[in-house]
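The chain below stands alone, shown as structure tokens; this is the form predicted alone.
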Amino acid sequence: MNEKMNLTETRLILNKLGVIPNKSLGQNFLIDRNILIKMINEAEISKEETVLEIGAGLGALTTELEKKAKKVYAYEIDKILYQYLKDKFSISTNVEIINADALKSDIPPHDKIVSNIPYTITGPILEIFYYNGENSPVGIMIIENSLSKRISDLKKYKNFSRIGVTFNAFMDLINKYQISRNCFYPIPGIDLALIKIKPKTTLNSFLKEPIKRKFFIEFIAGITPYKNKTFSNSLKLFIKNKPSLALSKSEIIKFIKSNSISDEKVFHKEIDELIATCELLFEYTN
């Protein structure tokens, strides 16, 4: 099936079932059937593997991910295109359509999420996904590709963002693949890119216990917007914005002095430098 045949074929039943593609929902439905197979290729899935796809849309993808996977978990949240993927794999015998946010779900165990994500929850879906820890799944997924950006080369200043430093904290990535707008539909706003990740081999010790990655996960979000400041003004900041570490401005700078912490931009920093000032602040503080 060629592209414009895949389009034709999108928009007839998108009218059929009287859906118009809501935006809120990141509805841009892939049309494309030779990204399809590079997210399939790239994904390596065995036969032994579950497979999780957020946001099913149309069954596109999951028509594919059939064919690889012992098992299909495609969670779809429009309760319309839901009924239209239940009909389409009700004789399936490894794929299981799910009405629901995947956000907010109790996910079953699986292996590997491939899926067309909806572009405006990304961020949650790294941080539910990916930031737990170890066993985090694979991920081949479609987002876009300003964010890729910033996960893939935190040496540019307009690139080193909270999501840029913590997913390096956490995931490795793999493979990144600009795509064309003209590759959905309806065409989004944005630049979109492919990308595969992966676990980090040896996830920092510190990162490990539950209570010591949320500190983690805060500490970044408290100091990145200030990534032009130096250090310790950062750290007031996100002290001033968390009243429960209760630190004083001497307190803070007797804690920089006595850790030999470099005051340098927050920018500058490398992410196991930002890793293991955040655990000695962690120390410090409990």
Given for the second form:
Amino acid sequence: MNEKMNLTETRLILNKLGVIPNKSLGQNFLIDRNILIKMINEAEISKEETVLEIGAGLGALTTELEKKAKKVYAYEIDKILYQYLKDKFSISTNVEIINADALKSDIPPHDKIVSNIPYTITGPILEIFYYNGENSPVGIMIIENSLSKRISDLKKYKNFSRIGVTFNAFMDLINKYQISRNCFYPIPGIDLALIKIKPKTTLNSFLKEPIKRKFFIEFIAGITPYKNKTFSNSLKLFIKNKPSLALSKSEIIKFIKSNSISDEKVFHKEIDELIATCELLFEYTN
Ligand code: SAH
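Alongside the form predicted alone that was just displayed, please also present the structure of the form predicted together with S-adenosyl-L-homocysteine.
Expanding to the full complex; the earlier chain stays at the top.
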């Protein structure tokens, strides 16, 4: 199947189904066979593995996953696409198509997530599936290229962000390839990237407990908007926005001094230091 045929075929099926691609559902269908093969190769799926696909669309990737995995759970929120997939895989012995919002479902255990995910929900997908304890799956996904940059090199001021720091506390980025927007139909307004990610071999013990993990995620979300400020100033602003912490300015200064926390600009901090500081703050306020 060459690329052009793929585009023609995708448009034909969508036309037949009467589906007008929905922007808010991130409906941009992969029409480039080379990218599909690259995803499958990167995924290194064994016959013992269960794979989760979020947003199966017209099932281009699902067809390849079916050949490789023991079991494929393919979620599709769109009723018409779901019905199409249901018919397409009706005789499959290892593909299960589920018509549900993958963000609100009780998802069966799986070893890997392999998906051209709706890029509109990349943040929530990372939060639900990856900012977890130690059992996060390996992921091979297509996400927005600008996001892939933010998780790849935190040393760059531009990349230092909530998503970059949180991601790197939990996960390692193994591979990243930029993909032209022309590989999708309809052509999205942004470039995309194929990423391979895997959970950290040793997760910081502070992040293993749900309450502490939640606190860390809030802490990072609270200070990274002020990355160009000193740590103490960013902390003051974070706490101002989070009244439940109820620390006065002098208590914040005391916290920083008594723990000998260096008061450099937030974006100069290493991830391990941010986790350690967050742990101290958790103890100080609990
Ligand atoms: N994987 C397909 C389709 C990608 S488009 C391909 O590569 O061609 C993204 C798909 O995700 C769309 O079909 C959209 O309907 C679906 N989707 C969007 N939000 C979803 C959600 N919350 N849960 C499950 N599917 C979703």
